[in-house]
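Only one chain comes next, encoded as structure tokens, the form predicted on its own.
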Amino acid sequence: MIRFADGQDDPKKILDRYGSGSPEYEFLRAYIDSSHVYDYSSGEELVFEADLRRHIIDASIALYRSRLAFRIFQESKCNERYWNRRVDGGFTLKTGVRPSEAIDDIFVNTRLYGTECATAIVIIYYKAVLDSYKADLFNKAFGEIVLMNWRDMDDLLGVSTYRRLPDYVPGDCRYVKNPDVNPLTPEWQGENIIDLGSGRYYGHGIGTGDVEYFIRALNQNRIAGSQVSAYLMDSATRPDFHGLYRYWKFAS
């Protein structure tokens, strides 16, 4: 169930704002029907999360359609007008560059970029927050950006991985683990996938499909003779929706 601290909003009325086939509707329906209690300060905060989750999905689809190249860290590339490439394969924002323009450039000049799946998720998160915050607030919030993995992300994003959650919903980042990965291709040890809703997911370097689609792809990259299948882990990675809302609410 959903509970509001201000006691002034009805989550079912918020649900009615969205079409029954939309990711927002699927997210809200799951939380409303859950036996777990989800606390929000207000209906406005709930709408903020629903919309940000939608932006995560839209950014995932945009990255898929733009055909961002899959490259291991040693072979990553970026547009040097906006980014510096580190020796470890990550990208750092150039001095004097507007962060909003640098993130948008990845979706415009995609052919100039290539990286692996964790960095693709980081790019998706920054793009989703940009679309929620808009350029001025985003640039105020994120003066320095590193694109690589969870450890290098800005604290404001608050990205964390949670295990054995009561509900998994659209906008979550799930992980398909390949325990018997071929040691010659360690990049196939697993795949971060964004829940697009309606049982479909996006994973950089593999594409879009249901969970079994990603399991089959990873199973093709196991050690010879392995009988241990790749599998979807009981966990989800999420940004700090509450913290991002508070910054949007009080810093804008």
The other form holds:
Amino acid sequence: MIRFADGQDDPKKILDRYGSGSPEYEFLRAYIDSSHVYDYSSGEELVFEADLRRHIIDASIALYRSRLAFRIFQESKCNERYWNRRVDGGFTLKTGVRPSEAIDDIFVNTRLYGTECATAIVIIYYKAVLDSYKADLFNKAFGEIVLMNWRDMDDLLGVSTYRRLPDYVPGDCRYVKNPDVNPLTPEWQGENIIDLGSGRYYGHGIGTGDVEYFIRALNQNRIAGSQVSAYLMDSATRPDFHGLYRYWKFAS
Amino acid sequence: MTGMQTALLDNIRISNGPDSLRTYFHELLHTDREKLLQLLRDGNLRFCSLYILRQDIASASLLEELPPLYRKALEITKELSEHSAGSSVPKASGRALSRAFFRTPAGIRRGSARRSSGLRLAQIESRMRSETRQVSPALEWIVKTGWEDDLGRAAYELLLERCSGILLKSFRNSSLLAAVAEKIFDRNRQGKLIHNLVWAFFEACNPDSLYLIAQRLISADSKDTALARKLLCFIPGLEEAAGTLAYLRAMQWISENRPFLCYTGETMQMCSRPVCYAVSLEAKYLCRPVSPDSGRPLYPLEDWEMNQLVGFSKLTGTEQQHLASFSCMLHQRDIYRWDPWIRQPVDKQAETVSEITGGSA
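Show the form predicted together with its partner chain, please, the one above being the form predicted on its own.
In what comes next, the whole complex appears, and the chain from above leads the way.
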């Protein structure tokens, strides 16, 4: 169930704003029907999270459609007009560049970029927050951006991994683990996938599909004779929706 | 290697660089072939020199003259270098990019080059496992001596990562852990990529590897301590401690829980603070060691132990932690008191713990 600290809003009225097939509806329905209690300061905060989750999904689909190349970190590439490439394969924002333009460029000049799946998720998070915050606030909030796997992310994003959650909802980043991966192809050790809603997911370098689709892809890259299948882990990675909302509310 | 004499060819490479080494090789090839062979057979030779000379050795038909260990190392090098991930990633041209989009060594929709490369790598790994006796010593030599040198070439580092991966994951060779730990921290200090090496390091499924990381908590280099703290983030109380206190806490926790630790499979690819090992509370409660790989007891449980676990499973997570910690402590301090205690009903055990510790075992 959803509980508001201000006691003002009715979660079901917020639910009614969204179409029944939409990811926002699926997210709100799951939280309203859950036996777990989800606390929000207000309806505004809940709507902010629903919208940000939607932006995560939209950014995932945009990245999928723009055909961002998969490259291992040793061979990652970026548009050097906006980004510097580090020796570890990560990208750092160039001095004097507007962060919002640099993030948008990944979705415009996508052919100039190539990276691994975890960095793709980090790009998606930044793009989703940009779409929620809009350029001015985003540029104020994120003066320095590093795009790497899960390293060096801005504290404001507050990305954390939660284990054994009561509910998994659209906009979550899940992980499909491949325990018997061939050690010569560690890039197939697992896949970060974004929950797009309606049982579909996006994973960079593999595409979109249901969980089985990703499991099959990873299973094809195990050691010979393996009987241990890839599987969806009981965990989800999420940005700090509460923290991002507070910043948005008090800084804008 | 530390404490060993440096081979002349290594000396030339280290002092004057790879080009000088190759020049010296060609000079000797034409002037004193016997001496060249003698130098190539030096038991102290390091892999890096052989790697630099690999094409010259092949061109001069000297491969068969090398000791079997070095010959095997070069065979492995050839195989793993021919099928690098890099060689299969298309360059930035229009048609090629559509292939690069999908990551498909054995994959989903596109990229026949990558598919065949991935399948070939699977065959190589499989064959290496079937020839462990011949392959393992060569891989060990490559990794142990190869990581000592920084050639600054991506292909060389990828090769060493792959060799480390096979030894640690496929062969579960724990003798390399110290060398790989050294390399992880070394590369981290230089800002280089470490996540594949960290992954291979933990895939060895050896909880003793945690000691190697904990040692870096008292390093003078802040990058070492930061990485060590990150990799050991699952140890309770580590965040609030620093320096020697953090080190002591980590060492105590690892020692106490070592027999009950299970590898979770979480990696830096999955999240920023992976919980690589978790304590099996059931195992700690019964003081029964588990396999770090599967989490299952090393020896079958007896019926009374299974019954105890039924009661134990009904407790809350916090209660389980308290009871398991108390049981482990009592087992270590006084096994004669522990033996009758562990057979008591679980609720009575919980009462005892509460009385003795005031509810905070």
